[in-house]
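Taking the form predicted alone, here's one chain by itself in structure tokens.
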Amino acid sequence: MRPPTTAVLFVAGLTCALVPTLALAQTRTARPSVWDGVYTSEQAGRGKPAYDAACSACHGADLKGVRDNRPLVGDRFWQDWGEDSLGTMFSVVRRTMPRNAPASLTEQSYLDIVAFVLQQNGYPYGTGELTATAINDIWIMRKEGPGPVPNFSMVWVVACLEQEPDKAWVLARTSEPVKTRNPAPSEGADLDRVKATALGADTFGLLDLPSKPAAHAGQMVEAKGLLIRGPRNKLNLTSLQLLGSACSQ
């Protein structure tokens, strides 16, 4: 019997803010960056005192956070945020900040509040402000352009899930890893994107799988999870789906 458009195989007992995945490995090259000054500085002195009436109790008046909160500054930054759309902050940020408050501020205040962190990151500021237009499309990536997503991403990759000798299940022809903040699986315009992704050329370990679905080897899936880089990367599975067409070969 061949499988439906869409089925889902496996999906984890994971819990997670949804954010639309906003995020291509296509595109990203398109895109403008946090490298080409996408705040004033007058905005970042604006978000300052906004930063430490609502955020410097948790993420501390250096952006080191305090206790066990997130830093929002060095490399802490770039692993939750690096290789990903600022929009995707910004939603974050402004659904879910201040921890006690969430959604509390203005969107103004939470524009400023993410051009001060930019500006303690390093980044250039320019002549234009930072606007709740403009934001999804500006990419957050190294000074050299963009690259990998970080070890320990919750990721998306479209690929063949096949068996190898050993028993072992695998994805092969994994497309580039995408960041996510949905474990669950995509849906409606992101899953259309999933769908019209090509197939790439490496093999991923699969950890996790907590059945054998010999009968959809050979199928092309999306597959999200968190990342482990290695000598074979792998995924953390927390959902598979079916896209509904046998791989080529």
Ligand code: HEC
Given for the second form:
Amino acid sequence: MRPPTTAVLFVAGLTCALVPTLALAQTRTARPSVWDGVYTSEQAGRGKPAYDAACSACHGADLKGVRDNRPLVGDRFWQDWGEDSLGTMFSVVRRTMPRNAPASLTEQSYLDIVAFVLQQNGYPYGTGELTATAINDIWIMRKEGPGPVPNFSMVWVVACLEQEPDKAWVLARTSEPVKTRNPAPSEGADLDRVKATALGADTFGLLDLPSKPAAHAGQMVEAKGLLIRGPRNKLNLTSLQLLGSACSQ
Ligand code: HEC
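Please supply the corresponding structure for the form predicted in complex with this ligand (the preceding block corresponds to the form predicted alone).
The complete assembly is shown below, putting the previous chain first.
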């Protein structure tokens, strides 16, 4: 039985990563960012030997990745973590790394390693250390300020589900995409945040729409998937969830 207000249309066969979605930005401009000197030089100095001991065998002494293991610097760092909270990266690293011994370091060591990774990515140091309390509020963005999420990010949007004259289903009036690490329909506080998000102006194409949701034309939806930017932006869907109301004019 579908609950009346938030029916889940479908979730494609992706295994749902058991990663709690961290607080997503609503007031991104007001947040501290990685450009504000959020770690100290001494802390990055402690992070280096910790990184060398626990991470470098797989991610390289220069953080550029060894074999198939991904780089932790440069374009790949931006692709993975840009336009997201530093806390997202911290929580992933703390729970899943080192790959051969997850969660085996102290919290302080993980923080120091993140400080070292920031330093290696060219973000400036400051006068206060990076702490587990502050980290969730620190935004990873370009020096110029907050911007669009990187291409091929997993995102959520709020939109109006519509069918175009050529019968293609689209997401009309799509809100600004927000990064997420959870491909499944939002729940709880995350869902409240989604529902409170205003519609936007863009129209997104849809890839991998496995059912024909004809009954839901004109309905507000939360859509999640891989963002593919182009002349028309598209979402390669992982989930589509009705938000329980029709799109107003
Ligand atoms: C035994 C090898 C190994 C070690 C040691 C290791 N990693 Fe990894 N790491 C991996 C693999 C494998 C992946 C996933 C595949 C990839 O690289 O894309 C990964 C992924 C990551 C990711 C991306 C995670 C994601 O879900 O997006 C980060 C960040 C990371 N590692 C940081 C670290 C840090 C920091 C350390 C040290 C505390 C570390 N790793 C130690 C093998 C390792």
